[in-house]
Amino acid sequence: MVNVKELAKQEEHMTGGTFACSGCQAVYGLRLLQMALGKKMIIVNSAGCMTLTATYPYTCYKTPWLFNAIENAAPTATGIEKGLKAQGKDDVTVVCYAGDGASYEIGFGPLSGAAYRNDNILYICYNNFNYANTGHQVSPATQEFARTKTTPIGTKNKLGNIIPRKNLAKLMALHDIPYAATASTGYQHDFIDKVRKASKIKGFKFIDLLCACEPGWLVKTHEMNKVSKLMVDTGMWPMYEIEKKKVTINMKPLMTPVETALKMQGRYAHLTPELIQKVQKLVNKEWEMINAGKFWEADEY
């Protein structure tokens, strides 16, 4: 478990000031990542929102940072890890920090390849459920009924995105990797624990990190962390670890009504009471199956 007093005393490895949006939870995720691992890591970043945090010659990081094309993070990290191994350095964690567009879709092939080879890297998807850096278009991570730039609400489309999201954590676990997990910036200690645990495991590790997006989700700046937590509390974002396909549910949600989380997000402003109730039923059904020991069969919202 995270020692809060220890975290309060340790050196900050991230300085203030980036080109990211106010309240950006993906930046917060990076800060938590640096709290977890300190300087004993190298970060590989796919093109995306976080590229704005280390635009040459400016950087807010005290750890090595390598920017790469949107699809290349996993194989680049593999090359770095192999180079470190050749030098006899085994105390540095090579971390990919890539968005959902880069992970769920454009970079999925290279990501799958690294998992198939069981390369010794930690891959973290900062998941804001849309192609945020290019204007908030739909991605395979986007939840059903969410409004995006490419699933706008109009006279012909009153539902938003009509395709249920892909579950990448489950999909990565099916590669038979040693560790896959979900996390949220709303539950900071849980994420730090998972990063530290994963860093000690040899082979490919994957964490899908929920990060609220202020302009994409249309959330008020001061409520960003709150909504990241509510997505877990409502049951809309299950928190678990999968180790060699063995599932551990890290947190049983409070089952707060989904409306409390949806109402905070402008991307759901078009939802009728009937659609909100449909979302609630989907979430309830998923947790009924999870609680019945049917995790792999459970429908994901």
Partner chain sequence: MTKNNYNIKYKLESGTKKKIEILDGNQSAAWGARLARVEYVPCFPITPQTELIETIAQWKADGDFPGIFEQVDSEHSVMSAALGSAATGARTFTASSSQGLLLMHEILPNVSGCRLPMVFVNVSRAISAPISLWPDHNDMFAVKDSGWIMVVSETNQEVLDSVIMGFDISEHEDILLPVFVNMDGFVHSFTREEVEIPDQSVVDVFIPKKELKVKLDVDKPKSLGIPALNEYMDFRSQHHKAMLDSIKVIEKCHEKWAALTGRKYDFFEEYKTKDAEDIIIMLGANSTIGKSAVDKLRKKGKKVGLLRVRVLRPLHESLLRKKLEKAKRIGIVDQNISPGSSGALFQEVRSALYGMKPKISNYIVGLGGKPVQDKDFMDIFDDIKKGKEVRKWLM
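Output the form predicted together with its partner chain next; the form predicted on its own has already been displayed.
Keep in mind that what follows is only the chain, not its partners or any molecules around it.
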């Protein structure tokens, strides 16, 4: 595992001063990603919050950056990889950095296509569990009972979003790609290790990176990284790697009560003690299954 001393010496490839919100974990994820890979990387971005981090005439990136549209980061990266290959260049890591709406939903077809072709791409989904850049609407990554702008709490709806989330990392692993994993910006070392490990594998690699979202989750700025960590500690965001369907649970959660993490997030402010218990039960059941070796059958909260 990469240590703090080593990280402190890393050259950074991103300057300060972006248009991102204070405490934004997605920008933090990008910074960690660049620390992990160095400058031999090209990033393809999907329409989302990160798109605004490079706005003419400013850019915070010292590595090449390309924005195309929302649903096509994966095939754009395919073209970059093949274009470089056709010109005899194969020492550059082509990375997609796309949000959960772009990856879980509107760009899922193209993402699946690139995974099926096993294109040599590292795809990182910066997952803040909502369409954040448009003002926090529900996405297939939004957890059950979370409030979003299109699943608001009203006099009739007291539950918020009632559809359980899609599980993208598992879905991607089922494409038989060499590497699929989940990570969180709350566990930086783990993320950096996973990025470095993935970048050394040839083929399609997928990492679903939990990134807390200040205005979407309604979390205090100084608690952003803490909540990203707590989502893992409570067991709400399982951390695993799947290499050709072989599963490694690489972090056993402390099983901190889910209430600790939920209480920090305004998007769960409407949850009654009963609903909090319901979430706790869902998470407990999920981990009972995982611990019993039934990873694929477990429903992730």
